[in-house]
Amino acid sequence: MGSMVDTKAVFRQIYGDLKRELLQDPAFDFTPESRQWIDTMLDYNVPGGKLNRGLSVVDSFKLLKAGRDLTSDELFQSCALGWCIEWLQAYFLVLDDIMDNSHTRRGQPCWFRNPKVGLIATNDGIILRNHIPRILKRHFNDKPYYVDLLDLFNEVEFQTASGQLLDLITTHEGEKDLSKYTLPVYRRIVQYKTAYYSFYLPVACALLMSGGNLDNFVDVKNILVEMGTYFQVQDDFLDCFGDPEFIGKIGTDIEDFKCSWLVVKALERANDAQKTLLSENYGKTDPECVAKVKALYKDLSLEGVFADYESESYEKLIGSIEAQPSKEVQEVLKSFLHKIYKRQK
């Protein structure tokens, strides 16, 4: 099954197959209007991202098969599970954008910002969520790991929604209070809100497909959640110090009063005067204020702090990965780490 290029092409093609099945789902008697709505809604929200999470299922499954070629059924099924993760992501993003009152997502207006959509988007989110068990039922119903898949998606959805709650009440509650932004608070939000569904879920899907029992891979879960945390720290760093031309988006964490790794580290390192400067300027849209926060980050040498964190994390993760008994599992974990280590975007 050759290179990445054709994997991505096959993956995209399977989106079309899954969409077609969902639009013909016998459990609902579609009208032409409702079928057209869902068709448009899916194309707008599901396939538009980088597809990293979905493709990770396929790549991980290939590595677990230790170089043996996938059968066309295995390729289809690993792609289908990958798309279930992309559907899950679409569901979260559609609803998150409403909650955050966001304007754009992936370079286009948020779905709910479209004049014909508005708050119908909340129901679209619910439909996206419900497409996942439809896909699983159609393609995995007869598999010995079917229940485990359902259980896994339910578990990860719960963790993500709970992480989102934590983020909302920490970041958006009442007056802006930076004293709540500590490293344990930050780590907990990131682990639950992002790391489980972005890092653990794709590998867990691949492990189940290859006959594994997830109870035997608790340490793998912990390593992946740690990797997800490292990834988010990197993301926070790039939001401020990355080149917008290169990373493809302009960071707004400072303006948005985000519980970013950078502000957490700044608060740890700042003296009283610097803390005052932070609380006066953080979370303001005025470019002057943003510039002052960035200047403070430089004064506190946060670029160096990040570089140290990055190499320390990397060493620690490599150590934990190499302690894994299965060579195939090691390869999966290393492929994730090498994709994200020292990335620029």
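Right, and the form predicted together with geranyl diphosphate of this protein, after the form predicted on its own?
Coming up is the bare chain, nothing alongside it.
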């Protein structure tokens, strides 16, 4: 059956509905130019990704309903919540690309790289962020879980910005010191900058829609944070070893002196000479330095180390998922895991 395809088609269609509402928002007296700007900015930044996070709200909600059909309102609402997460992601990425000095995203120049955009992108980020409570107010303000939803988005945004802070200050220019790049430091950064908004948030949205109290799902949260950590390790691996054509972005982690999983693993395995090579070449924009770091990663067989990490994480996650008392919750977690296991982009 084409139910996956159908969900995605319905989901995409609802993007158009939400955009139309935002472009008619009575709280702002749009000029034709400002309306056109937002229209273009949304199309450029919101719908062009894999949509995994957004679709996971719908898929999770369906699984929590345990086979009972969704009403058309429930389908619309779960899609609208999914899009709120895609809006959040768009907001983060527009700003992250400025902070990371990136070039491409989703197969096109980063938004701020467009000559007509530049630092207007920072304000676009703020607008993207402000669209979320507007969508929530329009479609959820009569729901018993409305306050919980607002609180959830606020908490997760705070966690993500705090993780981004760690990512940025750990990388500080001028005091390049690789000795601080350890696995616990790494795990802390990625738990906050990626795992909460990418993994916990979609499932938490679905739980709230099904009438759940999030305080009762601490184990589920911990599993999702672990899954999000695994996802960011993949992101770091693909930054160096992925095909830019396929992943839609050109890696900048080596140039940016990032506390990437790869450099943490390289430091764990390097001898003194290799450590010196790393500290002389990591964090430089010179392509020759970048090439030397990549060659060292190959010498240290990091591709194999990653493959082992990937299967170990998978086994561990499946183990914790199967220890969950609820079959429906198990299905939600497994379906999320299977979307990302061995992903190439």
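Note that the rigid core is defined as the largest set of C-alphas that superpose within 1.5 Å between two forms. Positions refer to the first chain, counted from 1. All values reported here derive from a predicted model rather than from experimental measurement.
With a cut-off of 2 Å and the rigid core superposed, Glu255 has a Cα displacement that reaches or exceeds the cut-off between these two forms.
Positional change of Cys240 between these two forms reaches 2 Å or more at the C-alpha, relative to the superposed core.
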